[in-house]
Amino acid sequence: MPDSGWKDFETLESYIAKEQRMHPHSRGVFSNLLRRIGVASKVVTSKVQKAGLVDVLGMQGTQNVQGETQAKLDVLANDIMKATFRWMPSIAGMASEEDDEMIPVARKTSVDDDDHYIILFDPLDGSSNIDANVSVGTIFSIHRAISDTKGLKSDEPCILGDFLQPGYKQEAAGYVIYGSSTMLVYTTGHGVHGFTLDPEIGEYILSHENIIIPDRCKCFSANEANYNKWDAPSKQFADYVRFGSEERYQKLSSRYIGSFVADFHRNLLYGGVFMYPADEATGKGKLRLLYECAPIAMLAEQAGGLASTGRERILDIQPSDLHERVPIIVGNRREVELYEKMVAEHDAAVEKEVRTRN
């Protein structure tokens, strides 16, 4: 008989399917959350495709709530993501980096106070860089709902409470990159799995199943225009994997890309770490907490590395705001450790000099 030239595949689908198997107890709640990131994606993504050809690019003439000028596609996503989650029996509440408030969602009876969640996403990252054709990306975390142990009734909607938690109760993390491919990338705690779409199929295929970051620290990944706004760790620890003469970094190279989920991709897969200090004379970070930093920080502990904002783990940390930024490394443990090492000894420093003074 002639070769077909058909192949065994996974799809996201059968896939989520075994994990969920492998729960005797689940009803498919949580599963359906994550095919319903599946199907916004696919949204996106046509979207994105037809950059050029539809009145998509270019500004929206409307501001977030950072006080950022919006893209035309960062609204058209956010209300795509909105629409994909918001009639969901399970989803108790919604937050976007592109809204000012949470978007709670009255809880539906049918379903028990356990399973009920909240969905925190930047519904278009990178989007400066769409009119250029530069990849962009989804970034979505999962929250149980915490509120369901506190007296609410079923059909009463979240509260604040319920978004700011830390990272490391996220029940789930990931990100869709739109680029020459669209890839799906997720972790719910028990590694890091990515899906390719085939167009043809319009399905998510597996492609990368437990992605492990690679130990070599290939890409340094910084925009180093700012690097004279750094404090002094932050460019000893540039200085040193840049120009130093340890072996581990003579085939490093700068990759900066300005889309965080496009630059953090690539290191996952070739081996690097970026960063993103705070500004030494406000001493804020630029990336947001909990629709970007912590879901990112969830996926590299998940692949072997970490994130840190030189003084804390960023899942450690306890939100206080909605819109909350802070510094980040993240990307190999090794550097990411010796970012950490560099920043306690810059510390110890200052407060002996502060101590020698008084």
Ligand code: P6P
Second form
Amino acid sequence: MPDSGWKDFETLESYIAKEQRMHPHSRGVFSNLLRRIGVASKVVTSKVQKAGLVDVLGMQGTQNVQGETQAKLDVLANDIMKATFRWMPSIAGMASEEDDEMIPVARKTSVDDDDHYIILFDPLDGSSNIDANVSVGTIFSIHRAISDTKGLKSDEPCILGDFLQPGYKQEAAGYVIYGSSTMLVYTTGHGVHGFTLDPEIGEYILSHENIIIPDRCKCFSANEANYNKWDAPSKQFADYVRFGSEERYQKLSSRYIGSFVADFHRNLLYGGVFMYPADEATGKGKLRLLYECAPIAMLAEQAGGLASTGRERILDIQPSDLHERVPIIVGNRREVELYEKMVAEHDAAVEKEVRTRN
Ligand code: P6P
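Taking the form predicted alone as the starting point, write out the structure of the form predicted together with the ligand.
Below is the whole assembly, all chains and molecules, this chain first.
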């Protein structure tokens, strides 16, 4: 028989099914959730890819809870994500960067109580770049709903506590990057895997299995225009990697897109570190913990990297508010730990000075 040269491939669908077989008692509830993310992202990508052609560019003329002007695509992507998950019996609730409050979803008694999940997402991260055709992304985080459903009233399918869980408890985390191609990158705690959407067949094809951040720091990603707002250890770290004489940093480049997903994705594949330090005056970071930093932190650690505020591992933070913001440095473990060391030395020196003065 002549060889047709056909090469088989792994799709998101077959990969999810294979992962499900690792959990013999699984009822496929979680797998369905991951499949739905694939569907939602295909709908969003169809809108993003046509952004220049149909009336979805520009501002919606509204503001979100963050006080940010919403792009039309922000609102559209948010509606698509909510519509995708709203009907799923396994979803107890949703939370979005674009919605002030959590979005309870009526729980169906047909699914066992311990098979309920909540999903948090930034539907279109980096959307201010849309009009310039710069890569944007959807970031998602999935937790088990922990509230005791037996104690809840029927119209109270979830409580805020279901969402305010530390990042190390995430069941899954990932993002979709809408760039030169559309890629879905996710982890369920068993490595980081990337799937590239083949527009000809409308399927996500496994293209990057078991992604590991290369042990080289090729990129330094930060909004360096904010340098004077940073505290001393942040400036020290930025100067050390950009201008220092250590061999490891002699080929380092500054790369900053201003789209968290795109900056992280490049550093994940090439090696590098992204930082958005706190504004020294306010002590506040910009990026949101629950649906930006925590999912990206889970991916970073699963790929051999690390994510920290400089004083605390991102995945250990106990959230206190749905939309709380944190400072973050994420990427190569070596660089994140170097930054943490600089912060610790700085804090110790400050404490010593205070003690000496008193
Ligand atoms: P700045 C986009 O608005 C975003 O939330 C992230 O995607 C991105 O990393 C950051 O803000 C960029 O912020 O202040 O550098 O424009």
